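Only one chain is shown below, in structure tokens, and it's the form predicted alone.
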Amino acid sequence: MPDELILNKEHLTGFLRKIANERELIAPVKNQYGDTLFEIVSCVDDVSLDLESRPVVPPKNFFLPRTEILFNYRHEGKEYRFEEALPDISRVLFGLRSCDLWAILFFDVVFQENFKDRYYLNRRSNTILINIGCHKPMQNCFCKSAQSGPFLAYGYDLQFTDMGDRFFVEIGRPGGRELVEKWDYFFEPVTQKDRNEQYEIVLEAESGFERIVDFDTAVSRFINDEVDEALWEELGNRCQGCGGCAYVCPTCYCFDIADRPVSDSKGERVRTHDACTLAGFTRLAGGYNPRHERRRRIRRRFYHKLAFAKERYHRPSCVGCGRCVEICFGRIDMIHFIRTVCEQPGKAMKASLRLGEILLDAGLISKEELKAALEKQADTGKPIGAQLIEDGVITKEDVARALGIQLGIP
């Protein structure tokens, strides 16, 4: 069988249909009240699927539950007896988004990379994952300077590309492939007409982005220690510590684990979701908290997401889903942190000054020039004369002539 397949719209409802018949099927499903969010199927004809809108929040419960019961105990006498709570069902996640189904792909890693996590593991070897590329990008999405959308080229068990009356099908892994070719009547050979078509929708959604966010310079100043300490401070004061933030993040992966008494000879140890900006999270049992100020805590978590994923994993562990600038009314999000960031006089803010001056002095630029180019670098990370040269302001001969100057150089 090809990787690549026609499904028509029509056919979609017989082929989620049958998983559904023989595994457990999660789609996002609009509600009553106009939210999406994945639920699972058990009739597929008594939803209303929505394959238009990001979920509001991310699948990620289907894999590391907010409440889960990792085992039971019983003792009697002085013996203990426990009683493992393994997992252990075949699903189907279907109309993920790019930057979802990458957040998983995350914590594939995590959760293997030196303790392996049997829970989620157990539930991640039995989920096969349908992503559904997104044509047209939403506001507040920037999976593109995540590197994480809006089509994947890998990670998939199959990739949905809206193409209208039918979807162009791409198989990547085995889940897929077996789900294609057990019900292989519902598929129909690609053209390349549809092919080049395909192409024309990922080039379109690539630039259809209207979030530019630069994680490289933000990344460059944690490690490099050039954040302003007062900026911390200040997003301490906006914060309100309420955990949204980590709710709809799809790679927020903290938790907590407690032993829970059910009776006198019975309990059970439950895992539950936790988040680095609450204030208990790091609180130790004599009741000393290395992190009481909400300033250490916000920190931490932007720390965690940014210099320490870039250290550990080669990439930030954002995905640029755009779901804290939804959620947070404080604007210590994603987007408005790094934005921040990049506009405060790091080190290479201060060499751009001091190149700026270089060339003001020598008459080359104007002062309303310099500004200009200085915001397009908050955005675009570019050495301050490389965005004059491509704004066609100066040209390479300027720069050097200018820098000649200065030093003394014939």
Given for the second form:
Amino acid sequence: MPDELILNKEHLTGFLRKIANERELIAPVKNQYGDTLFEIVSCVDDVSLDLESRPVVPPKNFFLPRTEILFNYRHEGKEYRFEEALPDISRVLFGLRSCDLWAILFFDVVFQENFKDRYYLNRRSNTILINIGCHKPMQNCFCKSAQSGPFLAYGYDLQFTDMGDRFFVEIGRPGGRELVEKWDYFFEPVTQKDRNEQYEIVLEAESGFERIVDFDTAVSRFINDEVDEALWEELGNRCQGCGGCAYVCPTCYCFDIADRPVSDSKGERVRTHDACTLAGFTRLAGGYNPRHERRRRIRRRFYHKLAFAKERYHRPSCVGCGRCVEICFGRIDMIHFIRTVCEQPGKAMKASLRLGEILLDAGLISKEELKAALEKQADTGKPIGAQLIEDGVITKEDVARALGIQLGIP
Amino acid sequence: MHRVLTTCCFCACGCNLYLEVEAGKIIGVIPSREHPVARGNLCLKGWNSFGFVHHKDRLQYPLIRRKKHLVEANWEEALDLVAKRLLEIKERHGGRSLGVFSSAKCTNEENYLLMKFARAALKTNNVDHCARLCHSPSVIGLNNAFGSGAMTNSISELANAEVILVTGSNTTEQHPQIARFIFDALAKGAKLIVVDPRRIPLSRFAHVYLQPRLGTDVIWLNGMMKIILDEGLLDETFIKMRTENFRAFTEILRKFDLKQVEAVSGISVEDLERAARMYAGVKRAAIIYSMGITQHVSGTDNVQSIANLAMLTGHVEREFTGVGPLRGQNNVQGACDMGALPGTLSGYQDIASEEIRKKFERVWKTDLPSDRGLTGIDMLHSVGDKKIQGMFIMGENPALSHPDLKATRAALEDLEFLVVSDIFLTETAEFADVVLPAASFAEKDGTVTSTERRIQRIRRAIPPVGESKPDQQIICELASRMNYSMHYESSAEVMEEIAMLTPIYGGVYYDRLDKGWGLFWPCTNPDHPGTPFLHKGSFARGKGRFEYVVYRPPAEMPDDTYPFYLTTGRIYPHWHTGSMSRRIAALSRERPEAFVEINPKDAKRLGVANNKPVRVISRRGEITVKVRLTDDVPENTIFIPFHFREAPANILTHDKCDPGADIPEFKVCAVRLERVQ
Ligand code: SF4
Ligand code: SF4
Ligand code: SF4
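Switch over from the form predicted alone to the form predicted in complex with the partner chain, please.
Up next: the whole complex, starting with the chain shown before.
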């Protein structure tokens, strides 16, 4: 079986019907209200597939559900009994966008880097991914800048290119090959003309982006601490803490785990999506919140998406899907943010600000207090912490606590 | 897994969302992107609105009080008992001794059925609901001025306004989607005026921010109108063509002394001039207000003043303008529309009119009482003369939401018989003789009407939890036990009856609602497209009516013994009495406990510290609550949210009410603070 094939459009339904008979098929479906969502499709003939618009929420919910029961527990007398709820279902995700597929590859790294998350991996290893390259990027798509689209070079099981009356199909990984081999009669060999045409479509798609942003500059400004404090202030005022930007982001993976009693003797341990813009996300037991101001939390969000991911995974974790661009209550969005950061003049801050920043972050001192202490420190030559303590702005305990928290010491 | 489109159960923005159902449980929600208000996102409450549905505290079976304790019972027993006791009281003391609280959290159909039950089966017009506590002055004030008490324009029009005046509404926290349209307008260059005693988050984006003292709204509104009059910024053509009583109005307004403004409200005349010019100087200006305007003894006056201002400048009757009272509960608009009010049947049809009564009597097949009933406040706050002996409370929680809780709770305690239907054992249900477990929004069909008068579906996604039943079913089963037959196949059939009897809902049918995103009332017949903005070309009452309003101060002002102003309200992650939001992990985590906002200068004087408890004392009672220091409240003013049962703000508030609307003055009372040693 060659690596490239042609699927005439009239055979798409037949191919998907076969898949749906054997596995759970998930595909973007436009419902009667006009919304496009990834749906479990049990009968292909009953739904209208929508391969032209971006589903409202990303496919991550099928790997990391909004609410997921990890195990059930029961206690009888002193004894606890547990019953694990491991997912076990074979799926095919059809009609992914490249950005969303790339986001899944990112999850693959995250969910096995420190420990192997069996819930995620069970689902993931049982799922075949078929993406459809974006021949017509939508408004607010910027996967090209994020280098996660519009077409992928690897990572997919199958990649489709829409060529009008037929799909150009590329086989990436064994899962894809398995499907194609099984129902090979739907497919035809490619010609050189098909290849040329597909190449043209890719080129055209690449040039079709309205939104181009400069991730590299933004990341380096971040890493060098050159983002103007006033910007955080503004974004902090705008954010209303809905959590939406995290809930709709294909690469946001933060979750919360809690026990949910069902009755007096039974309960469930559940995992739910979480969002870093929420106050409760960073508040520690005892009520202390190292990022109690909204601007600190917004900063954290962008830091994590851009600089942290770059340092850890060598690329930002934003895949440019554009979802957060359209939905923010305060009109904050990734495109706007990157552009603003790139536009503002570089303002390098001194490294000695580090402790000051930590204390500022923790809300223990104000900007004014820090500024005053820095000025005094220039005369006295004392370390900034000592200066702040001397000025009676904070106590030794405060400093120790803030540092402890910053370093992850409980 | 499957998904069911429905309407959010929290606020009256009316976002549509999909409930994700797996194995009979709701596991998540997804916002609708096509829905014109949700636009692909929800506030934190909406995103977590499924979180209470399967909570272990859900009431699963009826409870009956036996030897002081509420114990498990079956439906037969519980309903028989309720019917028997209500009938007994009715026979002994007459229907007027019974009272009913309907619910702004229940559907239109349920509100309609409960008010029908009250009037037709119990023979009482004592039916009310929590709109009494939030927008009764809007219903009266805007009705007097314009002829209809609802938002004049639709929400999305805000995005195209040139000036938006927000007063007494903490919009980002209470109506997030409306704030989102305000941000859209700002991005298009609109100007924002915020007038609020608290420095609310939106004030940071205001081009003019005015900080009046609590309860001085009539003063600054009159001042603003005086400036507009003096500077000739009024819309004379509009006034001439579309309004009445202007001459009498201006005769008094002309004499208004602008010096009063600063003395009484603390707003400087220069600032007020800036606001007046900004608002009057453009074609498309809208006013948004909420309970900061209505929850005063002068609530109706405040609303009338706002209407005066809009008419003076011609900022009503047109697209992208108008007056928008933001309704709180998901269906508070609908509960009013359905006649869960003492004086009106559905569609604001006067119970006193014989002709109207006849129309309903023909369909309901019984006689109706003709005298206006008692308001919710009078039902619970006139304990002395023992008017109300038995009550049916559906999904409301006065034991936490009413003013002067000691008095409220004493009144509940005093009732001969109380039946409560709710989804949790609320503070009110704890007083009940019978508690009936109700189904939540996810477990029933119906419609709700959002703040922009948009009638939308809620759809059943899962069967009722435990043995709970939709209120619609509870009411009908009860009625039949009381010799009054109420039988409906479905909520759609109830809506057919509503449409038949209610002109403004005359064209509302489920098949129409299922196409598109609901209908705006008035929608008078099956071909009527609905009305996104009211008063187009002419006010509902014919001509808009100017009425000069004289300032009256709040009922209780700070003095030497109680030197602080207390104002109460809500916060973003929580919902009213917290029975749902505090049971949702993500919401309760945002604000797990009660707090009082105090200005740091006051705190210093009193020697109280951030995060430390303080005692707040009023003439009615006291609570202990943790301090939260913030400049957002001015000196001498404290703010306490009323969501928290451990520190109920309404222990402190008083029950003095607006004379016309009978709304208590939740926004102002006097307290003192004491350090807790
Ligand atoms: S979408 Fe906007 S308002 Fe909501 S949490 Fe994200 S940044 Fe804040
Ligand atoms: S940050 Fe925004 S644009 Fe980037 S991947 Fe997440 S939702 Fe998409
Ligand atoms: S804005 Fe209101 S209707 Fe919309 S999600 Fe939030 S609470 Fe629900």
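Here, rigid core means the biggest group of C-alpha atoms that superpose within 1.5 Å across both forms. Quick caveat: nothing in here was measured; it's all calculated off a predicted structure. Numbering follows the first chain given and starts at 1.
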- Query: By the 2 angstroms cut-off, has the C-alpha of Ile389 moved between these two forms once the rigid core is superposed?
  - Reply: yes
